[in-house]
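Presented as structure tokens, the chain that follows is alone, the form predicted alone.
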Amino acid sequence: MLEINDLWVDVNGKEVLKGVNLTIPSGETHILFGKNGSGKSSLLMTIMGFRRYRVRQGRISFKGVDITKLPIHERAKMGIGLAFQRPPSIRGVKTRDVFNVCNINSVSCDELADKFNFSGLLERELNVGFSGGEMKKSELLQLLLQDPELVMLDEPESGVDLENLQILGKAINKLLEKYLWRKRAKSGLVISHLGFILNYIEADSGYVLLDGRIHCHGNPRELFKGIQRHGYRECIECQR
């Protein structure tokens, strides 16, 4: 599903990523650890294709294409999505158009939305007031409306409450299809900083990038477990 290979990133003049290399097969889901500043949404937005994030070195390929040099909008029309950690509030754009404009599979908004207790905002503007936990909730319901086959989520258990973070679960479990035994096609690549999205998904591989590279890969409760006890600092010396 996606490949990255030796990648290499700047953002105005400073490297914020340097030589990483990750793998995703198609229906796996990975988690990505990392302190504050390590680089992990800069990743996410390079493989986005954010003009501010210019690759200097590296490929990305998707579904077997390069798409290193490929503008935003035809990277998503491809099957890549993606939740902000911090997504923008804009004020005279309703929630309820936004939807709309993400909704490929004519899908019922209003059933959507009252399956995940949204049914109370469709009519605000995008994110104006909203909470963390809604906010993180209506780029989820996007994603879930745009169907996208690459999932990436930047942070999704930042800033919600326990109730919350039980609903936004619920809905990367149906994004990711968690629900298939089999034949899973989604792919998805979360970011984790507190690793507690671990209580709510099963994810198959984890890494951790620290300073714009990935030290360690493996078995991401094991990784979660060992970062816990030992820190961040450990999966360098252990590397060394």
Contents of the next structure:
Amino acid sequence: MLEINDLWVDVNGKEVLKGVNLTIPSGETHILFGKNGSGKSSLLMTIMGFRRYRVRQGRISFKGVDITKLPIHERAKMGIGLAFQRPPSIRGVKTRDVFNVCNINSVSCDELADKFNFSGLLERELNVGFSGGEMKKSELLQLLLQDPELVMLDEPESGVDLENLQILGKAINKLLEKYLWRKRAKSGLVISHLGFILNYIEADSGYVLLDGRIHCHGNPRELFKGIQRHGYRECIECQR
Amino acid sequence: MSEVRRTRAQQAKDKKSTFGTDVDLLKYQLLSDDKTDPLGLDGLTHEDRAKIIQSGIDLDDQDRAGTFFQTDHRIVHCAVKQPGLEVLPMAQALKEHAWLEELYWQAVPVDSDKYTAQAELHFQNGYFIRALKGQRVTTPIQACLYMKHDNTAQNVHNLIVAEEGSELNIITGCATAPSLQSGIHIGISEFYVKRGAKLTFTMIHDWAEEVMVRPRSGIVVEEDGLFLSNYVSLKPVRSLQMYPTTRLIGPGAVARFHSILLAPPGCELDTGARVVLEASNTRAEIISRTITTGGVIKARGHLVGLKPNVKAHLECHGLILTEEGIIHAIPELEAHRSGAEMSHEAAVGKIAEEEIEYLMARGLSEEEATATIVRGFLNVQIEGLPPELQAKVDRAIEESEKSML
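Rather than the form predicted alone that you just supplied, could I have the structure of the form predicted in complex with the partner chain?
What follows is the whole complex; the chain from before opens it.
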């Protein structure tokens, strides 16, 4: 589904990714751990194609197609979706209008909003005056409407209160559902700080990104336990 | 009294305006004749009709409580369909209502500048609209001031009275004939909103590339009165300068100004609103959304709080869509008493790339994302504006979208 080879990326002249290699097979969900500023968000933004993230070297391919130079909206149309960590507020643009843009399968936005306790926000300007939890919910609902094949979530649980964590978990689970009787339809690349996400996703693999490089990969729960116990120090030393 | 006025006008006929490019009025021809009979709508060409409709005027008079239509210096059509409402050419109103002398030139001083002076010295009619006491005229009244002869000056004087407890909704379209290239429009507008009355005034301008426009307006709002102004100018015009002054003289009076402006290359817009909150518990709001695609915009606003317990807010937001073009926001707050709650918010700049890319990540192309943001930027939902008038404003924005992007 997604293959990244030797990816080197600059932001305003500063190196943020230093030779990242990553493969996410179809139907698998991988989790990215790492300290603040380690390059996790930069990786997701680069995969999405944001212009600030200048690819100096390497290649990103999605469904067998080299997308390294494709504009953002073409990547979105191919089936890549990103829930932003800090989405911008856009004055004058109604949340409902953005939902309609995402809604490729013509599902009922009202029903979806109702299900996730979001109805009151549809007529509001996008993210203007939204709480942290409301923004995250808006992002996840947009992805549910966009129905991408590769779901990228950038810290979906940060800044969310306990009550809303449950609702968000439900949305994430719906996005990246894993069935016993058939292969999961979507692939996922998820950034998590708190590991809460592991309760809602059957993650297949985990990585630790430090200083723009992938240091460990392995079972996500085990990795997370290690990080909880020893911090990221062990990851720096360990090169599995 | 009229002699005193004329003398004052004479003395001001060379007085430059504080703001805006100075216009040499001698360059423009002054049309005049003694005919007073209306020209009638039948004389309009197909092209005239198309242009007039664009500025929000319904030529079939359908769903209109009244219509006033003037081309250059001549009345074309003047009709009223609802009792309790008066719509008259200004000259006729001055003859019929002697009491008008007490209001005429009271909200706008005749010697403000050379433009007010010219409007007095070379008066070419205009409209008088009045809702009688307690009459709620919710169906819009339309007024159109049309310029057809090239290189002429149109000097009109309008006066609107919403008597105690009444309601008026006025939509005015000002436009020029497609063949007209140059000219000057001077429009004096005086508004009197009496106790508990509500007056909504929506103005859509559609001028030509070399036209100079100098409206001069004054508004007086009494106790619990509400004045709502919406101004839309999205078409090219050489130079437009206006800075209407509103006085809120009675407790509980409210004034709101919303304007949506676009300055294409070669266009200079110097506009704003000034509201003086002279009584307690008065409120004012001035909101402007400006876009330049190469022209120059000065977005002014001045709120003066003279009494405690007044509330006023000023908001200037500007978008620069091309490398050329200037937006200069000049918000002023002036509080004379403690307890005056006054605020302003101004932001001028390009569309944030972050916003465009965000929408692109949802599948919109760069052009579509920009259009969505611009549409949102101009989407000022005007509180209290009748849906029909909001639809007119929305349509004007929609039509100009293509030329913007």
